[in-house]
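So this first bit is one chain, no partners, the form predicted on its own, shown in structure tokens.
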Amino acid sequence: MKAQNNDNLTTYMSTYKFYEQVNKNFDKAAKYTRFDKGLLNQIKVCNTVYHVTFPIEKDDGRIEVIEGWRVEHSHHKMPTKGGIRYSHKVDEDETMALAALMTYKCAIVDVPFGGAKGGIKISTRDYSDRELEKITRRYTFELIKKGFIGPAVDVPAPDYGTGAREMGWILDTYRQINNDINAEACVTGKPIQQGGIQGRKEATGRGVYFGIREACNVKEDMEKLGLSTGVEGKTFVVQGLGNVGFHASKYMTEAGAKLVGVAEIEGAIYDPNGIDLNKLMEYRQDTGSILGFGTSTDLNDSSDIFTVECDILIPAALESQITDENANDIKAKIIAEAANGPTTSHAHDVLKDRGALIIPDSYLNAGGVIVSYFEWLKDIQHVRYGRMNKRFDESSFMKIAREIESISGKKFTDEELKNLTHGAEEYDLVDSGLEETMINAYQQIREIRDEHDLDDLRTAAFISAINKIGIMYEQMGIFP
């Protein structure tokens, strides 16, 4: 592992090799499957790893060498799929781990992609928008040269440090080089005007909410934790108010849960009486910090958020945040992993032995790739969801409503008619598909957990993934 600027960070990250943590979880689950060791090793290994360096000219005329990676973990299904991360912490180990998680994640939620991941080792705050565009376009060019991007090959998406803007730059660069009628499907998470899809921005956070809701609706599991059924009334804290953390918190509070703690890069706050999420976001926009907000208490350190009193802890930042150093002090009864790999293997065991319910990242944060799949399908099919049937459905619903009025003698108001006859638009269909997928996947994981008499959902989720991928390899004839 390459040296970091901070010696303590170097020691810390070396202790918790991310790819090694993912493979430990894989090995735990593999014991419950029927597959040969050789096939299991094939599933586990990264198929292709591309390490690239290239120069860019900064705004002041200086030349800087940029380092990046793209990893395709599994080719059992094509294309491969995975986000592109911009962070000074990006390295080969992290990118391999995230690519592996994408493979298992896609299998768990029945999305027909192999897993991939990309990353560029930069801190975005150190570069101008013009410089970031240069970096993104040159990185895309390098991927195109080596065949690491394309609608049927490898399809990137946003991740930490990137968003719709960067995905738009990637698409534009790809189009300049490739005369491909399906070019818009080479990347997802794009602006709507460039073939993006309604609901993609909030998809991961929305999926986190759906997953937590499903877990909280299982009466016997909640009784074991001493909690009531349902999301309403439960307290939660969130680490990270980025896109995922914000939207997860938004839907949780709308469902009646109470936000009592928040951690961000500048610090953490706690208020047992509840924190108004929208007002907090406005306050941070004005002041640049969450500290000092309202009646909340500023905590000594961001990491202190893990040890406050709450029912649900939502780590929504980076990997290896819950370790054997703080796992024993966590009071939350439900750990909802909105980030990738926030809990180390040993910390998982500590929490599990204490009786906590851990909703694993490999399932819980799959909302982004689910909706990316819908976007990819939309771009391949060249038709917007709802375009073919919305007006027909509304006309049919109106006929039914008028028939009900005729039979009952009741006259619907204009507002009632509008609600009754509303035809599904793109967002409605995307949200419905996301909800259905998250519900089905959770039920599959619980069934596997019960079938094998397991005491944790993570192992059950990995068993689900391994079984689906292993069957694919067998059918491909690679392992007769």
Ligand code: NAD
Given for the second form:
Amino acid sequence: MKAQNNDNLTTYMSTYKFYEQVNKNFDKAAKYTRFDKGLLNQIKVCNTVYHVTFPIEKDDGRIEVIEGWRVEHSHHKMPTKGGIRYSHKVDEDETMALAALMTYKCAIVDVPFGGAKGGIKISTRDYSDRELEKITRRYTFELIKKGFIGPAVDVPAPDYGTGAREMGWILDTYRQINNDINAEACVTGKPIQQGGIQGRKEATGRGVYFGIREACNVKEDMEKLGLSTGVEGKTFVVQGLGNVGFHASKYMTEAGAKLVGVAEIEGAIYDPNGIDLNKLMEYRQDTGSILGFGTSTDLNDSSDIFTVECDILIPAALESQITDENANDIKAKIIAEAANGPTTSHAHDVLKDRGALIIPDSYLNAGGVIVSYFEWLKDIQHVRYGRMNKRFDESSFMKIAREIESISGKKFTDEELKNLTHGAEEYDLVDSGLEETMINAYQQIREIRDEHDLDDLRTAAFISAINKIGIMYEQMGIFP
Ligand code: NAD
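Show the other one: the form predicted in complex with ligand NAD, since we just had the form predicted on its own.
Zooming out: every chain and molecule, the one shown earlier first.
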């Protein structure tokens, strides 16, 4: 049985802010679709909202009450899917907004899940590892009790403040209580040894890079911005050097873009000559801060990162970072939304009026859920990608290579032969599936933007999602 069914739409709409921002974007796009108001409302509402409190015993013996949420936004496809966030800023509004974004994100990139999100209102630095494990396991137990987790029901993943370790604890707790042959598929983003998948950790950042690359390859769009095509040579800054921000920056720099600014909790740095990402990570590890790094200049405030000269701004920390207060100062021509909801809807309009290209979160950070989908498929199939075909492919490629050698008279070097006959391993397949999905989704969104003569990709992305979900509801009808 689900807890607390949410049917009071109007109350939720007027009370919550981030969720309201998401719904504003939805409403803007809905005008371009043919669905009636009732169906649009059904797509928009959060289907179930679970609020839980539970006690844990701290290392010093004190009892503390912990507060958490799990929101399943849409059951139009099952299971629902969405990360679990640990942050002192977590609340019901944020969790509902993030769950709704997950629904639209999955639809945009054709991942067959409904959207969900979970959150626990804690700052991880206030707890020991042992306490974090207790909190994670107890939260999982509460989700199990209320039917908010399971391979066919609702499948969490990492988000801000959580990672593979927490996902491993969730799986272990689920497995202790459920005799389920598909148990490993109850959560994604797990350690490889526990049914995780190669490439999940870097997936969101990798997808961010693929999305930016797609945008930068569109000649007309770059000409409008006064930029050349391609990622190579472009300057960028990143806010948040966590999982998503670090990996996005890594792939951007590998593709020849120049990292010129970084913001973290402790402050921000700027260096127009470029910042060496790996050296910066080591420096932060050693000193606990990015400030004072190499030849870079420390900015007065972390949020000053938004004002520096660059081509691309990558917000990769949290929501509502680009607001009325700083949107006018942003010089970047491309805003690549790696975080969820980093731009308020008013700030979006300010940036758009200035002619900036905003690559929206609902598309750009979908890499995580795309690869989570591959992980879930792997877990319910109980077989590693590449296991059945790698060796077979390699021997077929070898036969072809030998045939080419005998026809052409050319002898391949060992290195050439190794490259030509390489059979796909799990990472190769995951990366290829992620790239394919990000490219296709970008082209779909662009086509919708051009078809409706829109000047922004966010509305186009929402139209794409609403159309896909709306058609599904029409085909299956409303039960009973
Ligand atoms: P993370 O916890 O690994 O990293 C976030 C980083 O941002 C941390 O290093 C933190 O110190 C920094 N930060 C926080 N507030 C900041 C501020 N005001 N200024 C500068 N830095 C700040 O989290 P993550 O998994 O990288 O998630 C980042 C964003 O990406 C979130 O919005 C999350 O919802 C979104 N996202 C994550 C995934 C994923 O797979 N992890 C998938 C999709 C979307």
